[in-house]
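Quick heads-up: it's one chain on its own, the form predicted on its own, in structure tokens.
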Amino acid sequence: MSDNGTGPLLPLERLNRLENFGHSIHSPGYLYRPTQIEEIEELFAASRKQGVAVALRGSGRSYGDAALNSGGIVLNFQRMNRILEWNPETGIIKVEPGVTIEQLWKYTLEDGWWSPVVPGTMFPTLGGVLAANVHGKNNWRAGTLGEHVLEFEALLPNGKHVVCTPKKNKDLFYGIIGGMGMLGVFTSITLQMKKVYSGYLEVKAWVEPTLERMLAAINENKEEDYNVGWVDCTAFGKRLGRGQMHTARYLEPGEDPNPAQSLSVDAQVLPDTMFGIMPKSIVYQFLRLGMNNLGAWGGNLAKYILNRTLEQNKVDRWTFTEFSFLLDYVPNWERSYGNGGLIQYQSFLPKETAYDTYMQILRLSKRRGLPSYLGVLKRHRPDDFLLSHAVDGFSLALDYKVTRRNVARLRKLTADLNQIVLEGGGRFYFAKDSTLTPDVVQAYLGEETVSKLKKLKKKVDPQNVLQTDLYKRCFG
């Protein structure tokens, strides 16, 4: 840009082909990579003058279209990745929005602090995970990451700067966190980290023969620091929904004889080979061979039998990274789904309706010949954020392979699943979504919430500067 923001915003040299993390959605966008707040201010001013929409993007790890803006500007924050302040006595850290989960834990862990909530991968940016208000395997105990933010500074699309806390500018605090980049840009984030006394978690693993038992087990163990279930979505009959549970707890002071070693960065780095031989960088190519209905059934069956045989009631110690970042264990695992990629369908159901609703979802998917190849079950609690996805209940995340031949059937399936979830009183998660429509969004959020969002949007972004493909699809 030049001439105080009056130059062309869409020069051809900035045009990039961008995609979602699942590689199932692609769109052109004009990419900007700011390093200073002043650059964002200038771009917003030019956008307001020229009527060009802007989308915000971190590491591009959303499974849907949350960080895409077809034909418009995409503002990438990966270069705004500085640690601004760190207090190893209190565990309070202040960072720029482009700092990743990986940077965060590597910076604080050797001082005995860990992020209180992490997603299943360490590569998203803090700005991105707070825009989505991510949850982890400890949601019932720790809530979402937004619940651990002490303060953030934000630049609004109208050009104003604000400081937000749970008490100051409260409507913006609970709106921008979880707001999917529709209301403003984080310029700094102040986060309370969690004190830890070892780099290990004590992990217990066992299998359950039915989905009903899976839900009961995760509910019975919700007082553990972490609990998560792998679900077999390909099994037949009453075995459909069986799976493996993992619970984990932090070690208390004195339980780890050598905490300095386990808290070291070197001890937490994931290995780059399997069995010390095969480079992990090529593993996803072999996984492609089994990414079909028959292969997924065989793989899930083998996993269940192996876990029932070798890991029933097994207790072990895992590093934080081994337990937390399973999605990073095989680099580029999502590419194993092939050229069409995948979509992830995650729904949140109250505990009273979860079993019946999830069984409907699994059975319908199988009946349509579109079973999920991977299912992940978690326990959740409600929160106070405006666009909350949380319930007092459960979530089930399902991975569906996308191909040229099945895309129309998959679109019809997810539309039907949306109605099943709504009938069960369920909710959805914008960070994973690529299927919702305005009527479904209105139904699950409620008229009052949608109205409040639109009023807030009009106040801070009267010219509708901030838009993404998700925003346009879900809110018009």
Contents of the next structure:
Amino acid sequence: MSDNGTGPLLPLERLNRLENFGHSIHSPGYLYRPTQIEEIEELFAASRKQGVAVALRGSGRSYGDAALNSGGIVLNFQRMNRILEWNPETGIIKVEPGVTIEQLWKYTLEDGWWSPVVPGTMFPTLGGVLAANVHGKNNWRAGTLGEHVLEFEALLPNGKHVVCTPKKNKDLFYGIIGGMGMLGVFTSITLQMKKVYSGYLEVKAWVEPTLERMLAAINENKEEDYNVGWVDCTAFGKRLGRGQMHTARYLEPGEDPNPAQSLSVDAQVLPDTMFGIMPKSIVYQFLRLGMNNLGAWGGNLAKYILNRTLEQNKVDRWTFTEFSFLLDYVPNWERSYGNGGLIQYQSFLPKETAYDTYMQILRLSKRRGLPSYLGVLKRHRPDDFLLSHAVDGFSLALDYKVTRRNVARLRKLTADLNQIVLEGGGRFYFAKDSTLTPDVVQAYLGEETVSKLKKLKKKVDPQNVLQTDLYKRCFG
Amino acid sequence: MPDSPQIPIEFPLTPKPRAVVIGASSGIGAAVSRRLAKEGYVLALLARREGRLQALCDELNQNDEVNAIAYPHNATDFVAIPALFQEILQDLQRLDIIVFVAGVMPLVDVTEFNFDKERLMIEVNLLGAMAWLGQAATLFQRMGAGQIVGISSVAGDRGRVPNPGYNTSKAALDTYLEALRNRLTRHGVNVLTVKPGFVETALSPKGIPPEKAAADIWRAMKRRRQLIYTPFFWRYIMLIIKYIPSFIFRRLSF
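Now that the form predicted on its own has been shown, please provide the structure of the form predicted in complex with its partner chain.
Whole complex next, starting from this chain.
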């Protein structure tokens, strides 16, 4: 840490290679790992004086460039990970921003509380999760995680501290949550957890043969606690977009004969071997062999057939972690995409235009020889945050492999997809994004929202201290 | 940040490559800069002579696009280098190649022993290179990628009668680059030593045009070569010269 803001801010020994979660972007950054709020205050002061941009980074789980600041300072919050207060009666928890989803559930589950919203992986920090205002497989029922924040304290880049609730400092509450670290730093977060009566969810699975049926199924089941669809983006003809539905519901009190057992951390920890013997840490290396257009087609086909024959209409009890954190089931799965990594393209479409738009997206991707190897479908509802990705409709998250050979075509494809999504009245999600340009951002957020954001930014950050590569790309 | 030059917004998966050229205002430096710009690089160009440097940048920055940024700098201003390197990295946002071309060769009479001239050569040709390449080496080592290009000279292959200081500066630079190569190859970094023979520059009135040398250097960078002579035949000339035994060589006067 620089002493009282006069020392050099960018010492060579702090330089680090930083990447996006998909390992498809890398960038040099001067890494600081604060443990105390005072260190961040000092750094902001020095940054204001010396004109060096600062970006905020949690666990680095953004698919795009949201937590990168090429050539500038990156503040990593992983060491500000203390749980400050916990009340097992009310389920209200106060934490520092570097606390991860994993830390959170391990801390509260044995008291019978689970995070009301979780992303598909347990490794992100709460600061990062709220900066992106993530949703889970229960977006229709539970909204985004931001909707469960009772209060947060933040340090603004101009050096001021604020306390924000949905009523107090409302514009900052709805701006900083979802604000991608452009407006301020969370210094504490107070969250209302959800009471649960068992560590199990009752999960139902079935396949649907077309995308139209997938969308209908997800819509019909939107009142279930959780619902999510896996989509086969490699199938041919009418089958393109077929997939498997999963819905899940919390158990009522009494349904689980031994809740103390299922709510224990031991019962929830994901096993680290597959089939009992194969260490899961090496599985991604085998997956790598199948990460090409042919392998993905075969893999998706095999999955669909197995799902249809073995799991059709099966109702089962899964632990929370098994159901929620599918992405963590194979450690380092993102490495299986090879050296070029991957990007995720997630678009949010109103229910009226979703089917046509998603069919266009899937067909165009296939026609260009760039099928997505994995698609995930969810149901959403709008929220009140300034930078919101949500619509009354659906989202489809698509993983694309990046290679040196396909990257130029991928750029063209995603630019075309952006236009298709805009035509359908759709929106995008900064946590995943690596393809947006200022004109697309302006088009989907609306001029009013963008100017509101810029006004707010000017107020709390007149010297433009907080900047990320994503910020420069989308709002620069 | 205020008043730093703005590089156009890019698709994050395919940013334009970035290069720093030290000693860019004339000769091989200017030719390499032009070549890199043509190949799509965004450049930070450094040289002592501000006017010529700015003229080169203006030439490369056509159609309102920022492709080259000028940083007036004297390679012997060692104290300023770390801060300047940071500034460049902030402006360019990333770095793929560093090319150190800066070099001086004051004329020395065959009977003259002039420490001031020798010291200048060591300071620019060797210490300047060490100061700059050390910064880049740290970055590239951490990034696990990058390329360092040092413009040395055939003059480094043997100590000869006309200019002992120049021979020494280039021989030392060769050794430094070799050591960098041995340290950095394992981190995915390529170190290219370039040994020009006669190139038509301020240092020598006759020789191949610098554009020809720049073309050779670019080809070597692309292929991630370790050592090239330009023009290529100097490799064989120097091979012979290197093996001339001392009892003959000390009686020769070239």
